[in-house]
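We begin with a single chain expressed as structure tokens, specifically the form predicted on its own.
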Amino acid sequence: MCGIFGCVLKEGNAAPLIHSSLKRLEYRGYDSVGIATISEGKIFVKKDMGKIDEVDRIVDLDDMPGSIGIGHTRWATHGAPLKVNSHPHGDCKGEIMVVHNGIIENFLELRAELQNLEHTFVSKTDTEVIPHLIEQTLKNNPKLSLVEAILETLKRVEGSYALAVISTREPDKIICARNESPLVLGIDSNGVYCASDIPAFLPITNKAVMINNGELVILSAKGYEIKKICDSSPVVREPITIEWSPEMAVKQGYPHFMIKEIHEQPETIRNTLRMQDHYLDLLSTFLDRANEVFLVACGTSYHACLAASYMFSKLAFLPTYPVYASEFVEQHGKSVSIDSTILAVSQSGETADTIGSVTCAQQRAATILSLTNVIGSSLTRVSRVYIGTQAGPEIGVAATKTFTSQLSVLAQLALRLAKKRGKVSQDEIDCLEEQLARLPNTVETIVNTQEQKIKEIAKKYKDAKVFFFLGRGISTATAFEGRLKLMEIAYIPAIAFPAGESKHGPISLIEDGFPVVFICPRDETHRTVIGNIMEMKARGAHIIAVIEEGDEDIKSLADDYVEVPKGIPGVLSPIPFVVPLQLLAYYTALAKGCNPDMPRNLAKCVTVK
């Protein structure tokens, strides 16, 4: 979720415009900023870690010559948020500069290859391989144009990217390209612009050209030219007029950040599935060695840990203990030791209770591992090994995309650990990995096909005084997370239980019309869940079921149902099955007149105990 911007102007200096445009991308979240311009055959670069205004006070971002330039706001994924890791990144000679949003999956192999060819790297980022690869391509074949060299380079790059390149070899243009990460052009009489998002140039022009996956763009004073990366064939695409207000543009036309982030989940899950193997191997090695493993977190992250405890048990035969961070010190503080391993999970990496638990465990010589969405956060600094979820900034207070991203990483860890331990057949692991790779498309299908139905269900039950959320096995975690989302933003009291426990007290609350949400994957709990549904229905409950497509048994019992695609293994089910519950909470909040982005009494990052 980095932000990129570039411009080729017919008149005026590029740097002040790049500076102001990057300010309009601040909402995407970032930890560093940088600008590169080109003038009289020379490249000028200013960059540093920190907020745009802070960096500007130190280096004066506007004071750079040239009418062509590129800029970047960075959200760290590879390499800590330091000046040396800030974009733009260059080649050995400083003749090529690149800004990049995305994740290069094979950067380690490319980096090793280039280092063997005596290229010198100065950062820890994945991005830096791109300018060096372009440089090497031109060295191997000096007759290539810059565009041809970039096309050859991109054919070797695996992963996601929106990038912009300038070079002293052809100082009159910017070359852009896209694969999965967003890229859009702006057009007006004084120039052409490229950006991660429309808000970057909306005050300048409302004429935009959307760039599709697998396309390369050449920007010059003459305009723009689009080519397909695969075969260099030309693409003709006319600008469209953007009617959004600046506020709407920040949310990409969505009314709230929460629904925007729900819709972003296919992309963010794809990014987490590009996790570097060596990070997963390293963390799973520590887990494999552990005598006892505590999964420590708060709120939504705790629910991810609860689901992960089932994953680790079922796939790797590793007992793990999910613990609320706020209770960890009282419950386990005296018993943890050098034989204990803590896997702390936090979206922000700054959650006070989680940091407190980790500090306590560290003092007793426990091994600290972590999973967070913010590289350079307090949690990453105290961890022996950490993994970034790569979900990008989450603006909505109610966590959505970070939950599914956390689960995607935890599922990969469980599978990696299962391989190490040899507890599951290779055929089963292969099957699960295939299913995991399909989940982004599965989530996309759920949102596209079920959103309108969920909107109607929300209207039907918006006046309910209380909800039940029930599931069995790993779906218990899904139930807890669905309950939390509804309470957070729609302010409806809700109760979540393992469905088998509902008979031990909670069922006494059931009366005619009482809404009960059941999470019903087709796993080993399916038959038993049907029995629980019948128990509730017999007492007058209205059943809302999240089911697998074509589950006629539960359809016949449910008053309302939402379908997810067939064939999702139970152990992976929380990732897709939670999406309808996120949508249910969102549309219930809207039906009640609540603002989902500003839930009362809540903050995005809880930094007090």
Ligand code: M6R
Contents of the next structure:
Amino acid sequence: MCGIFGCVLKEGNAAPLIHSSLKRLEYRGYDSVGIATISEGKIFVKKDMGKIDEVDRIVDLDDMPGSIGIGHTRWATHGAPLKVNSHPHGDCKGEIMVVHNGIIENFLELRAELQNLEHTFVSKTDTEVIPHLIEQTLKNNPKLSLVEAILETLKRVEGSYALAVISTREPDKIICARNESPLVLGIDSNGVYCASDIPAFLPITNKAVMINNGELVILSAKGYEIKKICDSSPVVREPITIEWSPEMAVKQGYPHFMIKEIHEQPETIRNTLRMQDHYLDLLSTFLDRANEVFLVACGTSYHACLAASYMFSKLAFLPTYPVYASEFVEQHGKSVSIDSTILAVSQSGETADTIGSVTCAQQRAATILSLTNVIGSSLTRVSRVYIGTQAGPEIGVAATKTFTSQLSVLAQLALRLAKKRGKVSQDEIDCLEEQLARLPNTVETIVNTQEQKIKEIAKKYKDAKVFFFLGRGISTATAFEGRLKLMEIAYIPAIAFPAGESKHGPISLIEDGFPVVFICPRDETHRTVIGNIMEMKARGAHIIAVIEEGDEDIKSLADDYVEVPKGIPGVLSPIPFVVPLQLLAYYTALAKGCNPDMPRNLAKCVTVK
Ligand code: M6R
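Based on the form predicted on its own presented above, generate the structure block for the form predicted together with the named molecule.
Full assembly next; the chain just shown is listed first.
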């Protein structure tokens, strides 16, 4: 998740405006920044790694000529956060510059093809194939206009993008396009703007034009012209007036980052499922060869590890040990050796306990693998191989979208490993891969259809003194995560454990009206879970069940229920089933008057042990 911005001004210099607009997009990423402007037929570029202010202090981003330009603030996905990987990226001659937010899935094939045609690549990014492909298209057919060449190029590109292009060939315009990554235009009397998000231009204008997937836009002194990428046909769309305050706009109209991030999950899971094959292959090869695998993390990331231990076991027949990072050194430090493999999972990549565990294991010659949302973080620097979770910056202290992204990577890894080890039939793998690909839509359906109902449930139980969260099998991890969310932002004490454990002690707490949340996917645990629900109900508990649509057995037992779409395999169930629990925590916090984005005593990144 990066931020792009472009402007064509009638009067004034573009660079200072691009600079200030990028500052308002910095919440989308801050690994590097870059601006390209065009003046008197020449392109000027300034870019470097670091936050916008840091880079500006060194290169003076405002001091660039020209009234047309594009800019980018980066959240690294392909390629470390270095100057060389900073946008804009250019073609061989530096005549075409591109800024891009998204992931080009087929960039390896395209890059190989272009390298065979003598194109020189300087970065490790997926984006760099775009200017080279435009260059090659124009070389093959010099009669094409820039727009035609970009349209041709986009037909060859697979993946997600919001991009903006300038070129010395037609220096009076910016061409931008969208597929899946957000793109919006701003319009005022002095010019036209394109951006990843409305806050970028909101202090300048509140007239916006939303761009849809599969559309290309030409920005010039004449205004904007939208075309469909598939057949170049024109699209007519009038600007709308945005009523948001600048503060609301950063949250895209949502009252809190947490709810914005919950709603972003269809997109972030979709992006995460675009994982490059070779990273999955590499990581699964290491896991396959490992003698013992520890899954090490804290908080929500630990819950992803717990779920992953079920995935690895069920699909790849690989036993793994999920361990709290804060306990790893005490519990396993001495026994870790060259034969051990650590898969560390951390949103921030900076959590002190996780880094401490990894450092200890590294000193004992263990293999370090990791999964993080922040490429360039300490964790990526100490890992032999790492994978980025592609969730974009998460600002709410409560982890939401990064959890479902972690699970999406871990599920892909487990499937890859299953394939490698030949443990599961190809039919089953195909079916699970299909189901995984459907999860972004499933999550979208849950948010769209269940949010109102969950709001009501939250109001009903907001004064409860304590909650139980119960699940069996992989749903134990979902229950743990639901409990953590509720506790950390709504300050309600909550207890979670595998449902089977309830009879071994915790059930003695149950009395009339005690809320018990059951996670009930229709997997092999379903029947036993019904038994556990009955036991709780018999003692007066109020049952709040997260069920599959049409699960009449549990519906008839539950006091309240939330439904997720049918047909989700148990092994993938934590991804959709956690979403109602995130919403429950969020709306309970609101009902209790708590600020879910800033829970007391907590920090987004815990860098002390
Ligand atoms: O950045 P990390 O994933 O390493 O952070 C781990 C925990 O601190 C984090 O998940 C924490 O528990 C969140 N507040 C949960 O919402």
